[in-house]
Amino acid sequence: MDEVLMDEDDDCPELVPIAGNPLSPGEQIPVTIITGYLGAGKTTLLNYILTEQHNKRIAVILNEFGEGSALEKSLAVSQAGELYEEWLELRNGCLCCSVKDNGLKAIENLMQKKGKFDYILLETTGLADPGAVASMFWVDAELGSDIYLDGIVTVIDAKYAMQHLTEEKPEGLVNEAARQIALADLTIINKTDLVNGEELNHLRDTVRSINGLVKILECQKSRVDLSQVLDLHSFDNKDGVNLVEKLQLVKTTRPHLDKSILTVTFEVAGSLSEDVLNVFIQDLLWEKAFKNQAGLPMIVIRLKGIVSIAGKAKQVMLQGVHELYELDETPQVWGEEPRVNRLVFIGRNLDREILQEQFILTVLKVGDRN
């Protein structure tokens, strides 16, 4: 397989000193997941982030998931069949390690060194599902108080992305490249100098057709404005005001590729019963109870929305990744503003009309009685 070949893009980052104050105890540490196919430029991006002057002390976790050739550069040491992590502590206070499990153990170890850094970058391998990695930040209560998921960044190789996105998968399997885009809060289209304008437009349109919510940056050699990559606050209620504005701009997309992932959005006025809203979400995410016109179950990969819960003065943010979801009250008060529920679904086999109809049938009737 070509994908296991290493290239210069995958060398471990070399770091230069940065200035910055240690984190005070009690502060939460943001985690950014960086994903993308091998060779897209993830490591170059890490190298760039870590060597730019940004006044942050950063810990890097290279999440290898036990892939063969990648272990050659792994800093993890296996002894008598037992894995343990060896941390490289760099002169500037940054930390770097490599793990072959899902990253939880590394982050638990990392927390013992809290105060020496204020940001975690977690790089996943090319075929990893970033949603599974993101999920652990919601599920693990012990970690929840110390770290929070800031965002998922997907690096895309401008030259080979369409080839990866159009790769035929056995029935039932999701195309990994498309899923990485579907889950992303930010996509970085890298190596734009290797394609012409028409190819770049086609790729940009394809990315937007998959994920109508995602922000797109374009660059060469992974050189991007770091203020647009770090501190995204994509998973917490600080993003509430921005999310309301963003949701108003999202349009339902048409698939550019066969059987592809697409974005569906709708807006429904009124207030909801929280209990019945939970039933709707669970039927959709857990039971896969809703089918499109072809009779295929709707599979939601990412879900975002602002909803009005009956009896609550503040707007409530809805977030979902795969089968996990949460409802989180935002600081924004509805006030005189009309109460409107705006939902965005990113996934496979989605049908906007059927989804909206099911939402109104199951949720709004009860909500109107409150």
Ligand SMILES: Nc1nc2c(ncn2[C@@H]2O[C@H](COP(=O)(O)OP(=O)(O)OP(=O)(O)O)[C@@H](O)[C@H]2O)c(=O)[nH]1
Contents of the next structure:
Amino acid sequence: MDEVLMDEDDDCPELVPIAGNPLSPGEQIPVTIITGYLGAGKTTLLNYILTEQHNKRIAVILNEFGEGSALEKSLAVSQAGELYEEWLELRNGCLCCSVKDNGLKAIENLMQKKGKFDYILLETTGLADPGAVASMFWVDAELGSDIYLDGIVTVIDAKYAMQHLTEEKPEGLVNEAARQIALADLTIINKTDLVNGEELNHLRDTVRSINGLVKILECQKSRVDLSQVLDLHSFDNKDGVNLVEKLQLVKTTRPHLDKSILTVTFEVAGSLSEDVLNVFIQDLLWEKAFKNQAGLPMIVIRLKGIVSIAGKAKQVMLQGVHELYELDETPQVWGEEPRVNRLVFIGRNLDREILQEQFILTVLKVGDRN
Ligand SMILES: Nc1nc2c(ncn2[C@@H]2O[C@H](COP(=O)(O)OP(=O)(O)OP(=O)(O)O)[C@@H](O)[C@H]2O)c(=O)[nH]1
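What I would like now is the form predicted together with the named molecule, since the data block earlier showed the form predicted alone; can you produce it?
First the chain shown before, then all remaining chains and molecules of the complex.
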């Protein structure tokens, strides 16, 4: 098994593609995962969101390792906001499989007691893998839960982020700060008062080099336009409508940091059979079958795409987080223009040429077999 799996995803059973969404997002409650390295400004952001005018009933969930810290945090938040008296502490800090049921149950209990919320914000600890938390909501939403994952927001400390991002990790381990950026749909570079223009440019370029898809906001004291943070629809097919244009703007990036996470993207014309596409994705995400020039397995952290499935009039959105992925038809119908498959991968050891070649090879090979 791959070392990354050994480290965090051990025993995670959800190696299955998941079927279409049973409830429309309009009927479900969005959850935004707020992540970011220690001290980046997550609590400041929560306080800001809770005290701003937005006419939403927001539940905040704190997901912390260790005893006590979540309670302290909840007190800190409630003192500033004084909007919520009831706080939820998820005690078993593991964010992988074991927290899955407790996490959802805890939210359901809270909803039973307090009535439905309009929105859930889930703050993860600074060292957590937001991908594991995201997977839990994503899977449960597909299984008919009342909650759906709206987006992953990563708060970045303008002053210390470069230090965190360049921290040497033992061989095989992913830098947490880089992973949090890789998984983000939105990054908020906070504490811009503590850096000069040049440092900010360098950090922005580094964030972009890791995640070519992510939206970047810059601010002080986590004061951001909430309409840019909430209701992102990053994982449902509402996003699919705009995804084509968005993906067209993404560029393959050059790593700014050694051994770092980067973004690769390519486009292949034509239509695919869904089976063929599943083979390619499973080879990539599950089997780690593709290697870069140095012989290292390509590890995908985040995956997005719009693909053309033969026989389907509508565009199909591809989403992936770690080993989990989903193909979901968007409302967007293919027009007169030639059909294309546009894919974006964020991860480690990625090589665009090899990946594109493998994609074409798999498609042809399996196509021949049929
Ligand atoms: N100079 C400066 N300080 C800030 C800014 N935003 C937040 N801070 C301070 O940074 C410190 C950490 O902020 P928090 O919001 O607690 O950060 P956090 O990410 O929740 O921290 P952990 O929960 O420990 O991971 C606090 O003392 C904030 O007042 C900013 O824009 N500029």
